[in-house]
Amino acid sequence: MVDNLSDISFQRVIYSAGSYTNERIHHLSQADSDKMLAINLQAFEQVFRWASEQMKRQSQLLDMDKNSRLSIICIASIAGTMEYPYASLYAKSKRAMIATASAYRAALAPYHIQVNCIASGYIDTQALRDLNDGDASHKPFVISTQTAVKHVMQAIDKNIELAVFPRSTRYITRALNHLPKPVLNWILRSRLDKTT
């Protein structure tokens, strides 16, 4: 796919693909594991590598003004902002995505290429409703797609390295991350619906 796009100039590339299996309810199968790793981490890394090379070439060829900066954005998850041993494959791959985007941000700064990572909480999308028997209203701090788009566009416009929203979820994850690791591990492990 990216080879077919190599002759096209982009001002902005957004990686928003993702795969999720609820590991709190289901044991991870080989197929689910392969799919999540391929989409959430391997394809993301390939697209970011390709986009960075494309945009480095573009930045050297073009005299970009400040209003038309080049940018690469990835959509991670608030799950990736938590660090604990019992995290799911999904959360660990999103954590790796956040760290990788941060590294690209530093590496592409000399080229004046903006890199942003979005780590949202629950967004009331059809995919989320499908995972929850048609209703996601019970999810904590769930926000509408319109609200999420507003937050994403503000993060891009303000060039925020890691945008975590909604605010209530951001505060809770920050507080949890400041707990001693054994306490955090106990809290989060006790939330699992299956034995590990």
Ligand SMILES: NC(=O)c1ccc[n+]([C@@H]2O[C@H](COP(=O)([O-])OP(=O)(O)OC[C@H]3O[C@@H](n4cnc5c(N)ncnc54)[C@H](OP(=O)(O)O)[C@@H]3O)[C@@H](O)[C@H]2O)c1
Second form
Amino acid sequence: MVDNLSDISFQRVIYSAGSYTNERIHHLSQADSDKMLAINLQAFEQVFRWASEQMKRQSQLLDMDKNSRLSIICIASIAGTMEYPYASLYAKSKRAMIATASAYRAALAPYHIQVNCIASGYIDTQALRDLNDGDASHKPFVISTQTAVKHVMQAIDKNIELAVFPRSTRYITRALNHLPKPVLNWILRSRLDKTT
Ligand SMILES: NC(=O)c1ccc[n+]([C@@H]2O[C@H](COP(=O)([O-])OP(=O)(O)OC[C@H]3O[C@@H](n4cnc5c(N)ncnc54)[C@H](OP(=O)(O)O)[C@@H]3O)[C@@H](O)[C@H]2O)c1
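What would the structure be for the form predicted together with this ligand, given that what you showed me was the form predicted alone?
What follows is the whole complex; the chain from before opens it.
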């Protein structure tokens, strides 16, 4: 896909593809494991590598004004903002995405290419509804897609390195991250529905 796109110039690339399996309930199968790693991590890194090379060339060719700032964005998850031993592959791959985006942000700053990472809580998308028998309204602090778009566009406009929303979920994860590690591990382990 990226080879086919090599002749097209982009001002903004957003990596939004994602794959999720509920590991709190199901043990991870080989197929789900391969798919999550491929989509959440490997293809993400490939696309970021391609986009950064493409934009570096473009930034050298063009005299970019402030309104035509080049940007690369990825959609991670609030699940990737916490570190604990029983984190799922989804959470671990989104955590790696957050760290990778931060490294790209530092590397591309000299080229004036902005990199932003989005770490959202639950968004009421079709995919989330499908995972919850058609209704995701019981999910804690779930937000509409319109609200999510507003947050994402704000994060890009304000060039926020890691945008964590909604506010309620941001405060909860921040508080959890301040707990002593053994307490955090105990709380999160007790939330697992399967044996470890
Ligand atoms: N919904 C939430 O509560 C939530 C919360 C935090 C983060 N996120 C993240 O937000 C992003 C979008 O999630 P969503 O809820 O809108 O779920 P979704 O509909 O399942 O979005 C996944 C997207 O990834 C694309 N995709 C999956 N596998 C692909 C592949 N092999 N090649 C190319 N594209 C592929 C899908 O494309 P097709 O439609 O063509 O299959 C789809 O557009 C994901 O990265 C997800 O992890 C979602």
